[in-house]
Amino acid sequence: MNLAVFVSGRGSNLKAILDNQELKSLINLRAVCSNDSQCNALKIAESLKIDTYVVPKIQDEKEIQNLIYFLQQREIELIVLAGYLKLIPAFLVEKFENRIINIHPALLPSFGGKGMYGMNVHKAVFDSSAKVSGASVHFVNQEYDKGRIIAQRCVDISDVKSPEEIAERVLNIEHQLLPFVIKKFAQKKIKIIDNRVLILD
């Protein structure tokens, strides 16, 4: 399967999908995107030779196909945001339908939406005093962390003292998580039935 992943930040996730190997025999890292020409996970795919391409701050119609464009060329079969920041436009989710994934660092449909990413999502957690955090990977649609959840897994945060240690227990969790989704998907066995996504034994 043709994977090309979104990435704003350092890259700890795509590291993952790299380092996993079970994967190695499932995908084809064909593309890494970003829309911060300095992040280091553009550096790790340069370091690997796979292509890269940096996403315009203002997407109009000819930026946006021409992305299109990037992503049919290297035969795409599934977009993995992982760790990216930008809304993907809507002409982009429809072209992807059903193939676009994204991993958010809480228990959806709890702590997503717009301007909750990173650190603001687990001081938000934190300050609720909930007991239990997590990861969960969904189909990206039109609006942020709206789409149907594909899996979630959870951990117990009832003896944290801080964000940060939130952070560092949900990252550990989002490692494992997004490489079992992907290789479910690279197995063709995520099927959507009566609007609930179902993963395939």
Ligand code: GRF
The other form holds:
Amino acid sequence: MNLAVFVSGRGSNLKAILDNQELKSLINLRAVCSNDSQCNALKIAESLKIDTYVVPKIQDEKEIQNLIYFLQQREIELIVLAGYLKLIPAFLVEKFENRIINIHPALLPSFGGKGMYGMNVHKAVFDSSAKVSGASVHFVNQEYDKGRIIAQRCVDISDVKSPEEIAERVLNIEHQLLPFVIKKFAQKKIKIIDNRVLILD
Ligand code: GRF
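Could the form predicted in complex with the ligand be given as well, to go with the form predicted on its own?
Once more the chain from above appears, this time first in line as the rest of the complex follows.
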């Protein structure tokens, strides 16, 4: 399966995908795209000679067409948002319907939406005094963190003393959950039936 990963930051999820042994025979990481030409994740891709693409700030129709052309040229079958902070333009969502997924560092539908990224999420979870958090992988639609949920994993946070501790525990889970979901996509084991997303064994 040909994959494109969209990133904006440090790229630990990108690394988890690249390092996952099971994925090696299942995926071909054809492209890494970012809105930030200086981010660490893009540097990881460049050092591995993976094709990269910098998504421009102003996304007019022509720019979106250029991005779609870049993806289509590489026959991308699945787009993975791994810490990508910008909204995906409606036109791209339509072109790749049910083929764009995002990882969110909390249990959706709580603690999601605009502005809920990075430490903002973990601070909100900490302040709520929630006893569990986790990671969610969901389909991307035109609203932040609102698409149908594909898979989730929980972690006990009843004993944490800081949002940073939550972030560390959740990130650990993200690095397992995202490769797992990508593997299931590559094996064509993710189905949408009656508006629910099913993962087959
Ligand atoms: C992760 O926590 C991810 O869930 C969120 O942004 C963070 C990206 O981290 N969407 P990294 O760049 O993969 O290290």
